Each structure stands twice: as structure tokens, then as C-alpha cells.
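Coming up is one lone chain in C-alpha cells, specifically the form predicted alone.
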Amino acid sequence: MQPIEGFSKLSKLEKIDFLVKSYLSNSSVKKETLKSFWIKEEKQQQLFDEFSENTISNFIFPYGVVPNVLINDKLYCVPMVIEESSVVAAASKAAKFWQSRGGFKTAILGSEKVGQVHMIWKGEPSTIENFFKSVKPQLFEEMSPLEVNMKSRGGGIKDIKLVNRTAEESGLFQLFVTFETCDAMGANFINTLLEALGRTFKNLMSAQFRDEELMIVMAILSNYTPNCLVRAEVSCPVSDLDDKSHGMTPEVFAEKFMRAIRIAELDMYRATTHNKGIMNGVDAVVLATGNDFRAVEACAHTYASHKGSYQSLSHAEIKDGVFRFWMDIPLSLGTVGGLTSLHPMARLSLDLLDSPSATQLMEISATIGLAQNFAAVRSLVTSGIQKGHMKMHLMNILKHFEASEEEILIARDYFENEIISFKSVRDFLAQRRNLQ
């Protein structure tokens, strides 16, 4: 296989022709498959093409909704973009369960974003530290013209600190900057300011300390935003947890549930899967609203380690006869700018959520994460996770074996109380087909 020069300059069809010729078997079928996922409206497809680079088609994920999500006494219908079976169903079941028990309560604990300018200074630490103190007001003044629009919305730089990291790396200092970005996620705003701040600080130092050079290594936001934090929780008397599907008393259910959460707080192997379930819910809302789920994931998992070991993001307690289940999670989200404004489905999602602010979207996303976690843990401590999951997965297996409508109906009835696996479904279909 020979490398290709100028691939990015080819038209979309030329890119596809190259791929089917060089990499894909049954090329005519694969070419038509790629083209079949184009949006018929040309301007709409062009918009999607421009979201990324070297685009040749679209990759479609299911767009579902969770109705009856009661948050702070307001009902929402929450959009979720996810391909994993049972996630939307589980969140819906948890939302219905808690709707009649007071719903979800949320609170914003902070909305602070973070950025850093990383620098090397080999001179005396006291020199740069004293200099920073003297020019800090000037740094704010120099950055002010870049903040005009954000300040008009109530945002901007909150503080600038000089951090000495020389004990860990020779000469390493950082300008640690905190921001308020209102309803924007704020990545471009933050990075623009950080780069300007780095240049300004270097120029000011160079004018006074000509013989000792300050080297700016890089200026970049951090996706770890521990003070951009939201809490979501549910609570009710233990007796209100009574549910026939649990197969146990509410007291036993509450105790088992609390123990399951405690295990996730103690054991990182369990915590990883536990938190993945939370992010099933959070990421699905983040994707549906055009936000950056990779940044959200990175931040959440870092926060899960902020006490020194990787732990559960959610917690539970039973106190004075009341069951309480809650989660604090950092979520840096936006409802203006970027894909939230450009992607037609992201705009629709925000409209469906009654045009939330960034903090309200934080509350909604955290709620779905907690709902998903409640549903998963409830299954684990009662019927087991596979019963519900595999029922949802049954359709995927049946489709794999190209089951007819009649076979699907019969299989659903048959597997109502049978163990579902790839082999059991295959054997069931083979037996039926051999009898016919």
C-alpha cells in the first residue's frame, strides 16, 4: 500500500474512491454504504462535513428521551444519545421510581473554570514571586480588552496566582488562572486569554530582568475543574423504598444498596465500573446537547481520584430512618457557542430542555447520571444486572441472526424467564428452523 499525498485536498467522492480502491473489499457496496448515510439536504450535510476534517460520511447514534424526570419540582423530558442497550430504559425506570418520592434535588456548588500558563524560570524563586505581586494588577488591566464580551455577561478572569513547582521540576512555575464563563463552556475564550497572559508576563519580566530569560512552555486550559461542581440527590423514608420487584423488604434493600455503594468507595475495580455506569447517563446528555463528553469524562474520573485513590462518585447513607443517595460531580458545560449553537439536534435538545442555562444543564446531566447509577445498583442488589440488560440485548442478537417478525415475537415470550445469551438464542432459532 502506497502513502497518499494531499488527501485532505481531495473532494469527498475522491476520498471515498481512494478508500474503496485501497482499503475496502466489495468496494461498490461499501461506497454505497458510505453515501447512504449522507444527509439529503446538501446545506445540512455541508454543515456536518465542516465540523471535522477528512469527512466522508456520517456515523449515526440513537437519539432517545427519558420522560418524567422531576428535578427541583420541575418535570423534564431529557434527550440521550447512546447506543448501549438498556441505558435509556434504566434511566427512565429510575426517573419514574423517584418521581413519586419527591424527585431529584440539585444544587450548583461552583462554576469556576481553570487555565494555566506553564513557565520555566531558573533565577531566584523570590525574584519572580515578588515581581508577580508587583505586576498582578497590570496583568488584569492588560487582559481587560479581551474580556469585554464575557464581562458584559457577568464572566471573565476571577483570579491569577503564581504557583511554584520547582520542588517537582527545576525552574517550573505556573500562572494558575480561574475563570467564570457563564453559559459558554469557554475553551476558546480561556485559551485566548492564557496565551495573551503568557506573552504579557514574559514581556514585562524581560524588560526588567534582561539577563535571565523566562521561557513560556505552554498556555492551556485544564479540563479538571473541581470547583465547577454540581450535586444531585434523592432521599425518602426507608419505608418508601418498598417495591414488589425488589423481592425483599425496604429495610433489606436499603442496607444492601448502601453496602454496594460502600464497596465502590473502597474498591477501585468496582469503582471503575460503577462510575462508568454514571457516565453512561451523563455522557448521553452531554452528547445530545453538543458538549464535549471527552472533557467531561476526563474531569469526572480525575475527580473520582481527588482523595488519593479512585473511588465511587456517588454515596449513600441511612440516617434516622431516611435513605439518601447523592453525587457531587464536576461538569464543565455550555449552552451557547460551539456545537451547541451549530448542530441542529443539539439546538433541538436544548429547546426540549426549555433552553437551560449552563448551570441548569449541569443539574440535568448530573441527575441522569445519578438516575442511571441508582437503576444499575438496584438491579445488582436485587435481580442481577443481566436480567434487564440481556432483555434489551435480545433484539440485537435476534437481528444478528436475521430473525423474522414471527421469530422475534416467539423469542420474546420464550426468553421472558430464560437465560439470554448469544448461544441460547442461536440454539433456539436453530431448533425452530429445523422443525419447520
Given for the second form:
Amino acid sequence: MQPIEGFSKLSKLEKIDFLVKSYLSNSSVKKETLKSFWIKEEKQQQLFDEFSENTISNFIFPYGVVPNVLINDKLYCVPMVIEESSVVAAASKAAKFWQSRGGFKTAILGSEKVGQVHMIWKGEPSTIENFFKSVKPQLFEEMSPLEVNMKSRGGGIKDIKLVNRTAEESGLFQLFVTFETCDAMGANFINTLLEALGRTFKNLMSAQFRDEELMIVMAILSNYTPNCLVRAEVSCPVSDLDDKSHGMTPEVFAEKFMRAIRIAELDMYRATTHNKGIMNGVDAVVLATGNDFRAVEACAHTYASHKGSYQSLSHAEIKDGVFRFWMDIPLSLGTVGGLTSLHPMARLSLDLLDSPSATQLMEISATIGLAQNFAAVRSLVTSGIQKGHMKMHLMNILKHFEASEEEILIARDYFENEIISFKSVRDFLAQRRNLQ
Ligand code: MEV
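Mind pulling up the form predicted together with (R)-mevalonate (MEV) next to the form predicted alone we just looked at?
Now the complete complex, all chains and molecules, led by this one.
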């Protein structure tokens, strides 16, 4: 195979032809498959093509909704984009369970964003430190023209600090900048400001200290935003945790649930899976609303380590007979700008959520994460998760063998207490079909 020059310049059809010829000659995926996922309306397809580069088709994920999500006494129907089966069902079940027990309560603990200018200064630390103090008001002033729009919405730079990291890396200093970006996630705003700030500080330093040069290594936002934090929680008397499907008393259920959370707090292996379950919910809402799920993932997992070891994001306690389950999670989200207004489905999601502010979207996403986590842990400490999963798996196998409605009904009954595997379902159907 020869490398190709100028691939990006080819038309979409030329790109596809090249791919089919070069990489897909032995695949069942052909030109028609790729074209079958194009959006019929040309303008709409063009919009999607322009989100990224070298686009040749679209990759479709299911778009589902969770009704009955009661958050701070307001009912939501929350959209979720996720390909994994059982996730939406689990969130729906948890939402329904908590709807009759007071619903979810949320609180915004902060909305601060972060950026850094990383610099190397080989001179005396006190020189740059004193100089920074003296020019700090000027730095604010010079950044002001870039903040006009954001300031009119109540945002802008909150503070600039100089951080000395020379103990860890020779000459390393950072401008550590905090921002309020209101309803925008703010990545472009922050990065533009940081680059300008770096240039301005360097120029001021050069004018003052002609012999020693300040090197700007890079200027970039941090996706770690521990003070852009939301809390979601549920609580009820332990006795209200009764549920016939548990097959155990509310007290035993609460005890097992607490143990499961405790294990995720102290064991990194379990914590990772536990938090993955939380992110099943969070990411699905983040995706449905056109937000950056990679940023959210990166931040959540860093935050899960903020106490020095990787731990569960959620916690539980029983005090005076009341069960409380909660989670603090940093979520840097936007409801204006970026894909949120460009992607028609993201726009629809935001409409469905009653046009939330960024902080409201943080509350909704955290709630779905907590609901997801409650449902997963509930299954794990009661029936185990395979029961639900296997039901879906059974349906997929039955569909594969083109089972009739009647066969599906009988198979579901039969496999209630039997091991579900591709072979066992195939044998079951073969035997029935032979008998008829
Ligand atoms: C599967 O996607 C997520 C779970 O593994 C989460 C958990 O174990 O808590 C069920």
C-alpha cells in the first residue's frame, strides 16, 4: 500500500473510492454502506461534514430519553446518547424510584474555569514575582478589550496568580488564571485570553529586563476544573428503601449498598468501574447536548484522585435512620456556543430540558450520573447486573435467529432460570422448530 498525498483535497466521493479500493476490498462495508448513512438533506449533511475533517459519512448512535427525573422539584425528561444497552433503562428505573421519595436535590458548589500560561524564567524568582505584582493591574487592563462580551454577561477573568514551580522544574513559573464563563464552556474565550496574556506579560518583562528572557512555553486552558463543581444527592428514611424486586429488607439493602460504596472508596479497581457507571449517565447527557465528553471524562477522573488516591465519586451514609447518597462532580459544560447551538439534535436536547443555563445542565448531568450509579450498585448488590443484561442479550440472539413473536414469548419464559448463551438459544429454537 502506498501512502496518499493530498487526501484532504479529494472530494467526498473520491475519498470513499480511495478507501474502498485501498482498504475495504475484502470488507462487506462498501461505498453504498457509507452513503446510506448520509443525511438526505444536502445542507444538513454539509453542516455535519464541516464539524470535522476528512468526513466521508456519519456514525449514528441511539438517542433515548429518561422521563420522570425530578430535580429540585422540577420534572425533566432527559435526553441520553449512548450505545450501551440497559443504561437508559437503568437510569429510568432509578429516576422513577426516587421520584416518589422526594426526587434528586442538586447544588452548584462553584463555576470557576481555569487556564495556565507555562513559562521559563532563569533569573531570580523574586525578580519575576515582584514584577508580576507590580504589573498585575496592567495585565487586567490590557486583557479588558478581549473580555467585553463576556463581561456584559457577567463573566471574565476572576484572578491571575503567579505560581513558582522551580522546585519541580528549573525555571518553571505559571500564570494561573481563573475565569467565569457563564453559559459558555468557554474554551475559545479562555485560550484566546491566555495567549494574549502570555504575549503581554512577555513584552512587559522584555521591556524591563533586557538581558534575561522570559520564554512562554505554552498557554492553554486546564480541563481540570475542581471548582466548577456540582453536588447531586438523594435521601430517604432507610425504611423507604423497600422494593419487592430487591428480595431483601430495606435495612439489609442499605447495609449492602453502603458496603459497595465503601469498597469503591478504598479500592482503585472497583472505583474505576464504579465511576465508569457514573460516566455512563453523565457522558450520555453531555453528548446529547453537544458538549465535550472527553473534557468531562478527563476532569472527572482527575477529581476522583483529588484526595491522593483514585476513589469513588459518589458516597453514602446512614444517619439517624436516614439513607443519603450523593456525588460531587466537576462538570465544565456550556449551553451556548460551540456544537450546542450548531448541532440540531443538541439544540433539540436543550429545548427538551427547557433551555437550561450551564449550571442547570451541570445539575441535570450530575443527577443522571447519580441515578445511573444508584441503579448499577442496586443491581450489583441484589440480583447482579447480568440478569438484566442477559435479557437484552437474549433478545439480540433471538433477533439474530429471526424468532417469531410466539418464540420470543416462550423463550423469555424458558430462559428466566436457564443459562443464556448463543448455543443454548440456538438449540432451544432448533428443538422447538423441529418439533413443529
Ligand atoms: C457497566 O457499563 C457499568 C457497571 O459496571 C458500573 C458498576 O459496576 O458500578 C455496571
